[in-house]
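The chain below stands alone and is given as structure tokens, in the form predicted alone.
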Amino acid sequence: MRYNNRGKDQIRPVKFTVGWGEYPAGSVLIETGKTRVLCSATVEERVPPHLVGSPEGWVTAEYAMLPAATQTRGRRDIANLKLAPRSAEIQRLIGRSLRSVTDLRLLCGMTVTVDCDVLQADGGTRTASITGGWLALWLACEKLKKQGVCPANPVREEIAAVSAGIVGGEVLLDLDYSEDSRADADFNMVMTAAGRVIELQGTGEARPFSRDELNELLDLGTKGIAELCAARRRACGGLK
């Protein structure tokens, strides 16, 4: 039996607290099971060097896990004077995912940075960061639109992310840490609300998996992402 008596195709209880931070243009605390991630979007009137002189703007992300986010204290990246490889890989994933549905031409020379800070980790921190980070980005861009800075909200489409894996021979949706740590195969999926694929990260960690198992993983991921998007819309009273 899974924690909280979840069925194999059920996501963890999810909660979005919109406007958690006072100062960012967009701020969301996402809680999925015991995992909690604070996502904050800030806007700056600058662009990276490769876009200087271009009419486009930019969307990027940073990811960090607080030292007390896990049962054993982790060291801050700054302690090693460089970003940890895992943090670097995850924040690149978040940035790619958010840019995939953003019309950068509408940002008019501005950069939106989405900071994803893990307050507590119990599996799925990267997927929660993307799901919450998208809402923080949308809120920031909606604010720019209402201020007349952008002619329209540059975020064209909803996205979310979820994990699925094979644990003890069963295909399960939205793994917590106890399941992820003993999974035979593990998949992270980023998709639009309509189920179109943005990025897939999958590994047969303990054994190869079949095409039929892959199809089941993808089907569960599509279902979970649609449910996450619906829960997010409810938290905001709808997205217009």
Given for the second form:
There are 6 protein chains.
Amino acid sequence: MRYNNRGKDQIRPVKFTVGWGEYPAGSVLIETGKTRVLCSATVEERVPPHLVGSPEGWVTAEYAMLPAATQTRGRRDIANLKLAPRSAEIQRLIGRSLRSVTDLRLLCGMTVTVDCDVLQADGGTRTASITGGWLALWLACEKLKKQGVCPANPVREEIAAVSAGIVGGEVLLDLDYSEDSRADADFNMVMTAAGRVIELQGTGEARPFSRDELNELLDLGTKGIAELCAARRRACGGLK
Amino acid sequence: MRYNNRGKDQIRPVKFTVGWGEYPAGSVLIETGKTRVLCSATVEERVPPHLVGSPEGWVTAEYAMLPAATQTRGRRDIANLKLAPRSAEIQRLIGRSLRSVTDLRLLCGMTVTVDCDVLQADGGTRTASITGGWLALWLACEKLKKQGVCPANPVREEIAAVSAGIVGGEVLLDLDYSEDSRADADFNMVMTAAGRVIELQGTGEARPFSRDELNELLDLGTKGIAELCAARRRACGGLK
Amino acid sequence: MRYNNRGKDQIRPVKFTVGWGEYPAGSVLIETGKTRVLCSATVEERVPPHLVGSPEGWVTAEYAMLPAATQTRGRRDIANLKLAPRSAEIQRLIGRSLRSVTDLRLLCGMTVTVDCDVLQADGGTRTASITGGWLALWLACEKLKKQGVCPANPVREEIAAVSAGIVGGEVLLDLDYSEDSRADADFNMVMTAAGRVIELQGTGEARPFSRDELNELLDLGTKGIAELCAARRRACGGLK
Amino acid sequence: MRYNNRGKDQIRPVKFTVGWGEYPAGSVLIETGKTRVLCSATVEERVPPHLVGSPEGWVTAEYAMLPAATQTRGRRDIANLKLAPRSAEIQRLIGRSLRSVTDLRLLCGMTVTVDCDVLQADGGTRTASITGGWLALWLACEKLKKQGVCPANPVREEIAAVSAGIVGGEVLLDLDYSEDSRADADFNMVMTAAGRVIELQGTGEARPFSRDELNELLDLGTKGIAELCAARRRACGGLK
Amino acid sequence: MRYNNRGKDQIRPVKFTVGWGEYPAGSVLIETGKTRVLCSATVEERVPPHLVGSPEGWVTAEYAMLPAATQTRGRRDIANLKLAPRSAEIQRLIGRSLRSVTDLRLLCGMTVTVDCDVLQADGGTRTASITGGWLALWLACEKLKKQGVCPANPVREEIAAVSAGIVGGEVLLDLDYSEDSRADADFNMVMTAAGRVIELQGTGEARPFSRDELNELLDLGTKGIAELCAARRRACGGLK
Amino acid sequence: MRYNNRGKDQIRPVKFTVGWGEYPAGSVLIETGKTRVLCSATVEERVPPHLVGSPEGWVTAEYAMLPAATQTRGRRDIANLKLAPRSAEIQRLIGRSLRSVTDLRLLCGMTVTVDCDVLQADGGTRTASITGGWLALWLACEKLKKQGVCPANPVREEIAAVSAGIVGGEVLLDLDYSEDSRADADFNMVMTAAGRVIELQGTGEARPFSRDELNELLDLGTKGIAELCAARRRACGGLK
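Can you give me the structure for the form predicted together with another copy of the chain, which would complement the form predicted alone we have just seen?
The complete assembly is shown below, putting the previous chain first.
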């Protein structure tokens, strides 16, 4: 039995607080179950060195977790003098996903940084960061459009992310931490609202899995992502 | 005129959300005006090297600001490979203040870490961290008492902190960011509810100030700290 | 047309030099096309902190590239004072894949480190590291078995890795660097010789891709991995 | 009884060796009791990033202690890969204090760095650094004036610093290390020769202290600072 | 008896593989006995800060050892967050030696970096790096000459390096690791083919040594360096 | 003409202040010409990891330069987050030289750290560090002998160090900075008082040099070292 009698193919309750922070161009607090991620999109007039002089701007992400966000307190990166490799990997995933649906030429000369700070972690923080971060990015770009800086919103397509996994022989959607830590296989999916694939990252941590299982996981993910996109659209009163 | 018609000797509206986070032993979200600091007290069964074998435990603090907490996005410490000196200084102040009212022998073998993470910054983040962090510490210690780990709550006395400053020739209580950035002199005070001094840090950034001005600043601080202590007691239904 | 008239579903010529280095317990130089990775497995009598006192040993990997391995010289990690995030991500993938087919209890008290040093890079260095690193690990474990340290070889199953991608509308197996840099989508697969999935990492860098395309990519990968496993078995005179 | 029969309101013997080093624009070895700090002011034609293009120059300080300066050898910062937080805090204090009496517009385009290197430490190193560093700065600026680079000496006012504390119930001026380590409360004061306040940093480490005690501490500090300014003026043959 | 019946004044078998790597402008794999160093010379159009605007270019070297190159696995520099001091010292020696025979004005605006990566280490890695690195540099410069970038090859003179030492009372040429670790004295020599001295680094690790012993060591080194230069010239078909 | 009419084979005036610092077991301020190095030997009851459980103790050195010690201010190591490679190389030389004449078994369980802090630099700082550091080490060991910790002084032999070089075609002893920066060749020698060799480090920075020139440099060094040893013995009232 899942927590709160959740069905196998059901996502956790999700809530988007738009404008949680006052200063960033786009600010969204996303809560899925007990997981809470503050997503903040900031626009700066600079581009990274490899784009100086190029007609394209940039979208990047940073991901971090407060030390007290987890059941056992974690150490801050600065205390270890290095970014946690897990965080580095996640923020590369977030940035890559968001860039894949952004027309970077419309951001020429600018960088949008999407900070995803996990305030409380109960599994699924990377997928929540993408789902919430997309909205923060969209809001920041909408502001650029309204200010006349961009002729159109550079974000071309809706994407969201969710996990699915095999736990105790069952294929489940949107794992929480207690499920994730017992999973035989774990799959993170980033897709468009229509179910086309942006990123897949799956791992058979405890045992290899079959093509049939893979297809079940993908079906569940497609369903969850469509639901997250719909909830997000409701939360911000429609995207347009 | 101050923002929202605030009087010269008036603190900003203050709100304490007790139990904001689910995992830390003590969790408090303090909001004073637009400043929001998440204070989380975690208990670990270890002591720092200099206390191994000693009859005393330890209380320490960590202070950090989310990059998007301020009007202009800041860089993360890890990107600079060093803790911001300002943060280092502030967390030393918070830790010293909290230790000064804690009976460390009652925490023998344990360390309580009070994480003060600034989610939004509009001036007064270090004083809010002390005021909120004290409550997080007290709650964590109360839990230790209830679990029978400590015979009594090791926190012996209520303290809080506030700033005051000289802005445009006027002595003002509890500066927000726009006031602080124009201040001739700036004073941070940590005191007991009864007005005895724990820490004073004052600086005449733009000009030296006189003993008379110093006394005015101290009077205002004493008043503000008493009010903060009262609000905090109300917020958590009394301290006992 | 692919380099050297390679077919769409053909892997590059692959060569394994077993025992290239004299000191590591397992040493393999893998060459696939122009890509060359030196894989060295070393056994140490220690376990990482989280396994002290546990009945399990550990398998870990480190991945790095010589500065002159690529067409444009790269900077060494130490010059940047941080491990390249890309390398961190890759070595986590290699370690996770190798551990998934290792019986860690047979390595109790020991750590096997598989160093994957890229001497020349022409695409596919992470998959070559897994394919070559698996053999280095197997050889080191075989030595432990012969020395009577392990009752059986702890490596339970053969795995290998390969990439596939969509380039100019075509689905291609085992991308070299010039193909990879033009790919619309890029997929790295780690599977057993029998085609069961260990890890999938796919990204639609330039555009989302469909479930049908995904299936084509997986079919190609399954074929390539079977061929790599067969070539590897021949190279070391059979795995027994 | 204090060391060498010093009175409660007496500063330690102080000695200034002007021109101890040959290369810096201003070089002063200050000795107060056994504490010895080498203060070196160097002028460079550059400003920190936040002042590029501004009409103001900059004054900054660096503070460090030789490993063998204390009774127990300390580790060098570089061995810890971070500046000791205590040093960071102190050098911010020194820099802020010196800037508060400098007309930065007269230093346009230039940075004066005041290095305060503690060669031997017996308490009061931060206050000695300010008292000695002020003279090094003044000397460097005097040289700029003589070279015609500055129309007037940018240092507008004399400042010095001293500590006072409550030790065993007694209020004492200018604590040495053995007193400081037993102090209930410890106060560092930076003032003008006329007793106006630049910086106050006080901490009731062992117990809160009262407004009356605070006033006693301030009175002692005012007296000590006036004496240090007078001694310093004698040492360099008058400031003009 | 030395390994493989080598005579006291005999160097180890040496082999140069020219063009081992495909991308660097000059690439040489040098093997002396079991020691293998991959030397790669890369040309970049930039100069270090101290040469911006100068008529001279730069030659620099980087030296590193793969973790599995030695009998006991070493840690990577990045894991220690610092370049091994021994490596730093060696790469300074290589760079200094190569620069001493290069006409830097012919490299105006360019930097040649010679990467010396030790793939297997059995003593003499620093001297092999210089002997192999010189050829990589010469090849890269020859390419610049052929491209018309340099009017002549900026490398003016042939140099090579070898060690000699006192082991068990005997003076031996070209120590391998087992000899080096038992040596009373150890001498590294960098000379021109004609025996003129570029660098000498000798240390009486176990006991001081006499002027007579020093002369014997220098005679052996002169002989070895002449032989290495001859072998190198044969390996690349003459230096023209 | 050399500064102050010094002869070609003459060392600079040298002065040893024994006991300059109050806390270290051995403290020596050495001044040779304008070069000033504070040498402090501290004894700690610990050994480095590789000697835990061994019958031998350890002698190590740390070398650093104050930022204002040179004509142009240098940056502190901590600002660069790495020990200057030059300093790393020098402190390895100092440590190796001092260990070569110390009976480490008499120091069992202890480490003597010799800090060499350059307060003013006018060439020859590494050789002054060895010459002064030897005395600091000897004094610290003498104290151990007097305390009965060591049955005899573990320092078995007197050593000192000096430089010589070829400047404008002339062979000169003990180069100051202005000579060193124009030298064609530069030689640092560490020898016993009787002229036996501990360390030689010579470099033909501008041109290779001959065996005859090498012999002249060694003769000068032998003379200088004998004079430094004699001066040092006089300064501390004889070594016994």
